[in-house]
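Presented below, as structure tokens, is a lone chain in the form predicted alone.
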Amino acid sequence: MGAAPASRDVTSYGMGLAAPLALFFLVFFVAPLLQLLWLSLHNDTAGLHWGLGQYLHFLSDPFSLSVLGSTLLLGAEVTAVCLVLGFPIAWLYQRVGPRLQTIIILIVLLPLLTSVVVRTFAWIVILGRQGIINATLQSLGIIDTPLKLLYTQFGVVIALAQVQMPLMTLPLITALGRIDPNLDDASCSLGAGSWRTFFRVVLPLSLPGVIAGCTLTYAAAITAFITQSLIGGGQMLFMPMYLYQQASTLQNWPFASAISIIFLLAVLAVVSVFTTLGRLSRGYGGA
């Protein structure tokens, strides 16, 4: 009877597996990158004269400043609602039967399945003068006026945090239904009300799937340009139409090349303190 052979090492394979992966990550993300912060490194649209001065405009211009916190802001507010919102979706899920979990799930899966096109579409509808939550506050006689709720900044958040709820609720659901039910049972039984057991003992060991759904929701916030554009309209500015005015209205590729690699940094650093974050709670959750 001969030996079983010996399972292999998978850094062993040969290199050539991965390199169709690599050259498409060098042609279509490495290279128009690199192509980004070159056309940022002029100061002039003919790109004659080198040097750091589309930078220098856009961290002296408190305008500009003013639209980058604009957006990391929207981010942080759409963030805190998904996550508000999607917990208790998920904590639901993991507590129902199996016919009411393929309902719930079907809810939260079926916005991905609809373009966000429309999906924004039927947020002005909602949102407007004549809308639905105007004309159901009028009939109950609650508001005399229609309130402004379309172009504002409650429109763009709601609009946003329903569109990027899957993102937060799906890695919720994971995370909570990798916990034992019965550390539940053990820490009621051994005093703990439902709050002290939520906040000692499923919240910790949720923490892995809070942050991944931070982080997901938050860098598909602050970039959803189409949703951003249309509920906000003209009275708002974020990022990503900043950009767009200055590419394709302007022709300033070198400040808009400058914006895009700011932003760029911006969302990374946020997303560092996230993944830091899930590090640390993959720690602190395994104690």
Given for the second form:
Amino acid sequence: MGAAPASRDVTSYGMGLAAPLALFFLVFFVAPLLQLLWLSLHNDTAGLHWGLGQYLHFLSDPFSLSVLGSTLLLGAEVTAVCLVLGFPIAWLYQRVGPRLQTIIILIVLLPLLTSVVVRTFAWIVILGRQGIINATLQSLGIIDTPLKLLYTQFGVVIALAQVQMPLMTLPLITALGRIDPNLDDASCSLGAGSWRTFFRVVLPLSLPGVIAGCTLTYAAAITAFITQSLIGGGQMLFMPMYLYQQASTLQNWPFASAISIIFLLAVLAVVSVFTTLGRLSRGYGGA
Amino acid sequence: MILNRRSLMTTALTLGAMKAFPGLSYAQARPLVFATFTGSWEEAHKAVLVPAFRKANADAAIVLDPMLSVDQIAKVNAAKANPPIDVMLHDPGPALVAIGQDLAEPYPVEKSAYYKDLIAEAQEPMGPAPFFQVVGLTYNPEAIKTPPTSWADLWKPEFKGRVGITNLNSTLGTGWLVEIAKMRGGSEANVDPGFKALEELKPNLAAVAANPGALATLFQQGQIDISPGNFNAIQILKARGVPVEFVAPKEGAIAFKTTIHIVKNSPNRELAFRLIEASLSPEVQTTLMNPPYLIVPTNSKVAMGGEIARVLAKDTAELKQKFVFQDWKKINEQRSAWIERFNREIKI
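We have the form predicted alone; now please give the form predicted in complex with the partner chain.
Every component of the complex follows; first up is the chain already shown.
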């Protein structure tokens, strides 16, 4: 103990430990990103003429903007569904015995252990014209002709919400676990009803978890190429498919690069809104 | 294998150096890499073509790398000086792109034993066509009792909400749109009538699949009962017990040449040539023509038989008469504009 140099600040850490990861990110993340940016600043597909033409093309085209808009909206819808369905599960988790807790955590984690492709095909079986939902409704006599569920925005949102649900539930479980259960009792003993306790005590204190869950779910939902294209079909265009079309089918790499940079910036903007909310919530929670 | 910091660093530095100095990357003795298509193609090539090649070439090392045509182009384009692939397989549209971007080596025709036996349509000096893909109408015989006979049948009112198509990302989708345009007086240069016809097809459309593979799933799920479809893809579904049949429409089935190319700057040029020779040989083509692969042969010395003779053509003469070949050079000129138009107009 006495051998430790007294001058060393306990809050400082050796940066050397972070160097390998930093190098890894530099080589495999930052460098390709810069290459992407470089490519997007060319006006022709061969990459010979510099210019902002690809960005102008995207930003002046109402169709491209509508693709971006519908993708961002899709993310918001999926995040909302996940939050509304995920919160009660996380809340329940904190209030049941250890055996039920194991079952809940298993149910939450199980989707993560299955391939996205398999889960998405399962949704095709469920939502199809002769799928489980339509077959049940028809046998109960509620509908005559099958509902169109597959290849609709509704179908995409539901399937994505199921696929991304663990990303919402796990941060919520952690956040709710940090709240002292005595606060609930204190609120009740001071005369607040259960709803009032929920909205004035539990919800504000769980906001960091809500923000973390929303950020993860949102980012995963808007970039989910497989689920979007299999459930949405070939006529519903979101940014990942738009990118794929330009890069692979048409080999128009500069435009594809510009699309990805724009998409990246749009997502960063949304995520920074979430983070700002998170910072505000910390102030709120501490007050 | 134990990972420690040192070995990770070595790996990272090696990878970095390989990127910076591509010449270092591989010893010349890497195995022959053959980029085939995924699915039934990979199965057929693994089971028939690769063993035939190895038998004829003293068990030469070969690796199959299944991916789409467009991905092959992207991969070769990214490392032109030292391509990671030796032999590419292409649909007609991507083949022209690959040749246009100078990614393919001319085929050494004078050295080839089989090139002159190929039917005229398959003789391509930049890479011959060992296979044809045939696109016609596919339908579920349990739901549709009278077999369709024409592309125009897709517009029949009784198929309301039962028709599936694919978008234009695929060769199938684009080629079909051209054929629809031709049926209504258009051509490769003018697909306006095709788009007009698509507009009228909307009430019948149950699905626009993101790729031809997804169409197969939709038949299995009963989501669609009729669609333009690929002859070979249908055989696989049939073999698995899915009720589905293929008919060549009276306007002619669309034939896509699948060409095979030696990649420019390949370190394995000679082996690549021999693999392609194997694919053109009557022995391999005869085996691939039989079940379960049912691939249409292009070598005129192979006599057509079985299901192919029953559904498609009895011999080369009938094949030429019943198949429609499209001008993909013309199609490629406008393909991106069509894709954009499809994106905008086709919402169901």
